[in-house]
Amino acid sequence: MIGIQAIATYLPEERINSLSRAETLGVPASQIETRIGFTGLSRAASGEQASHMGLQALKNLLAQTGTTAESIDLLIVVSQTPDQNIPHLSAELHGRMGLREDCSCFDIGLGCSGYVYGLSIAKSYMEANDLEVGVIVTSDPYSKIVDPADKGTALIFGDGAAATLLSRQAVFDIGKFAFGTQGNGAEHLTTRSGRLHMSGRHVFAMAAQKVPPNILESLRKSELTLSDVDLIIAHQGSLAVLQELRDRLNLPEGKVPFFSREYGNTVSSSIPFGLAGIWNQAELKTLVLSGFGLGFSWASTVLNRR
C-alpha cells in the first residue's frame, strides 16, 4: 500500500515583520496577535520563483532520504503561482533534476486544499499503475501576486515549498478522503490584473461551515471518531480560522495547532509544513489532514502511523 515515507521543506530566509507592516497599513497590533496570528511572513528572494523553491525542496528531500532522481516514477506539482503557464512546472523540475523519460509528470492547479487532493491522486495513480516512488512538490510564492498595500492579504501569505515522498516503505498510511467544492464562492478569493483579492469574511464563513463536517466525514469513511484522533493538521488560513474549527469541533487548542506564526500561510505547502513538524513524534499515531480555500474547495483525509 502506498503511503507517505518522508517530507522535506524549504523556506526562504527573508522575513517580513507583520507587526511593522500592520502599523503602516493602519491595522492594530492586537489584530495580528488575536485574529491573523502571523507575526512574520517568509519572502522569496528577488527572482526566486515557484520552480526555484520547489527544486530546493525536492533536492532537500532526496538528500534527506537518500532517494535518487533516477528512481522517481511520478512527479506531481501543486501550485497556483507557477513561473509561467506553459510549460507545466513539473516538466521544468523534471528537466532540471534529470528524471527518467518514463517518469509521469503533471501539475495540479489547486491552492490550500491541493495537498490533500494531491495525496489522493498520487496514491491512486501509483497503485493503479504499479509505481514504486512518487513525489508531490508544493510551491507557492504568493508574494508575487499580493499587493503589499492591501491590508486584506498583505498580512497573511508567506512563501514556501515542500516535497513529499510516497512509496510502499511508508511511515504513514493514507486513509479515506472526503472532498467538497463551492464554485459559486470562487469570486471571493481570486486574482484581478495579476493581484490577489480576498473577501476574508466569505473565506472565514466557508471554512467554518464546510470544514468541520468534512473532517467528520473523512473520519466516518475510515470508521473513526474524533476521540480516535491524536492531532488535526489543518490548513493555516489564520489564527481565527483555527480557533473557529476548534470551537466547532469542541476540541482543545493542542489538538488543532496553529504552527505557522513565524512564516505565514504558505498555501499548498501549509499542511506538509505541519506534518514535517511533528514527523518524529511517535506518540502521534492517528492524524487528520484538512485543506480548504481557493476555489472554494476543501478536502480531508486520515493518516495512520505504521
The other form holds:
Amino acid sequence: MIGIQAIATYLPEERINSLSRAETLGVPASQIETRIGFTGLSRAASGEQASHMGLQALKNLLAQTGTTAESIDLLIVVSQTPDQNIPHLSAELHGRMGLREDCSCFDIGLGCSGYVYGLSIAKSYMEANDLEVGVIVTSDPYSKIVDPADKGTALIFGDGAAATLLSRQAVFDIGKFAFGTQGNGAEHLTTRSGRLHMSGRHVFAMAAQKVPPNILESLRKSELTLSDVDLIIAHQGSLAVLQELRDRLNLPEGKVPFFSREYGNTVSSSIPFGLAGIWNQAELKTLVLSGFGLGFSWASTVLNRR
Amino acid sequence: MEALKQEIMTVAKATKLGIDTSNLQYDIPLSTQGVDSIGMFSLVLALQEKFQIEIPDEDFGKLDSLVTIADYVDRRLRTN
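Show the form predicted together with its partner chain, please, the one above being the form predicted on its own.
What follows is the whole complex; the chain from before opens it.
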C-alpha cells in the first residue's frame, strides 16, 4: 500500500517582521500576537519563484532520503502561484532534475486544500498504475501576489515549499478522505489584476463551519473517532482560525497546534511543514490532516504511523 | 426586545472577541471596547448561527454596537 515515506521542506531565509509591518499598517501588535499569530513571514528572494523553491525542496528530499532522481515515477506539483501558466510547473522541475522520460508529471491547481487532495490523487494514481516512487511538491510564493499595503493579507502569508515522498516503504499509511467545495465562495478569496483579495469574514466562517464536520467525516470513513486521534495538523490559516477549530471540536491547544508563528501561512505547504515538524515523535501515531481555503475548498484525511 | 438584548449579550460573551467581556457595554461601539475585526467575524458568525439569519456584507459594517445589533436582529427576525 502506498503511504508517506518522507518529507523535506524549504523556507527562504528572509523574514518580514510582522510587528513592524503591522505598525505601518495601523494594526495593533496585540492583534498579531494573539489573533493573527504570525510574528514573522518568510519571504522568497527577489526573482525566486515557485520553481526555485520547489526545486530546492525536491533536492532536499533526495539528499535527505538517498532517493535518486532516476527512481521517481511520478511528480505532482501543487501550486497556485507557478512561475507561468504554460507549461505546467512539474514539467519544468522534471527537466531541471533530469527525471526519466517515462516519469508521469502533472500539476494540481489548488490552494490550501491542495496537499490533502494531492495525497489522495498520488496514492490512488500510484496504486492504479503500479508506480513505486512518487513525489508531491508544494510551492507557493504568495508574496508575489500580496499587496504589502493590504492589511487583510499582508500580515498572513509566508513563502515556502515542501516535497513529500510516497512509496510502499511508508512511515505513515494514508486512510480515507473527505472532500468539500463551496463554489459560491470563490469571490471571497481570489486575485484581481494579479493581486490577492480576501474577505477575512467569509474565509473565517467557511473554516469554522465546514472544517470540523469534514474532519469528523474523514474519521468516520476510517472507522475512527476524535478520541483515537493523537494530533490534528490543520492548515495554518491564522491563530484565530485554529482556536475556532479547537473550540468547535472541543479539543485542547496541543491537539490542534499552531506551529507556523515564525514564518506564516505557506498555503499548500503548511500541512507538510507541520508533518515534517512532528515526523520523529513516535508517540504521535494517528493523525488527521485538514486543508481548507480558496475555492472554497476543503479536504481531510487520516494518517496512521506504521 | 429586552430578552433579545440579553440573548445577544450572552452570545457576545460566549464569543472569542479578544477582550475581557465581563464589562461589555451595550451602547458603546465594539471597536471602542477593543473588539478587532476577527472578533467581529466571530460575533457575526455566532449571531447568524444563533438566529438562523444570513447577514450580508452590506449590513456587516453597520453593526457597530450591541444595541445596533439588537435592533438589526429584531428587524430581521420580524421580516423573516
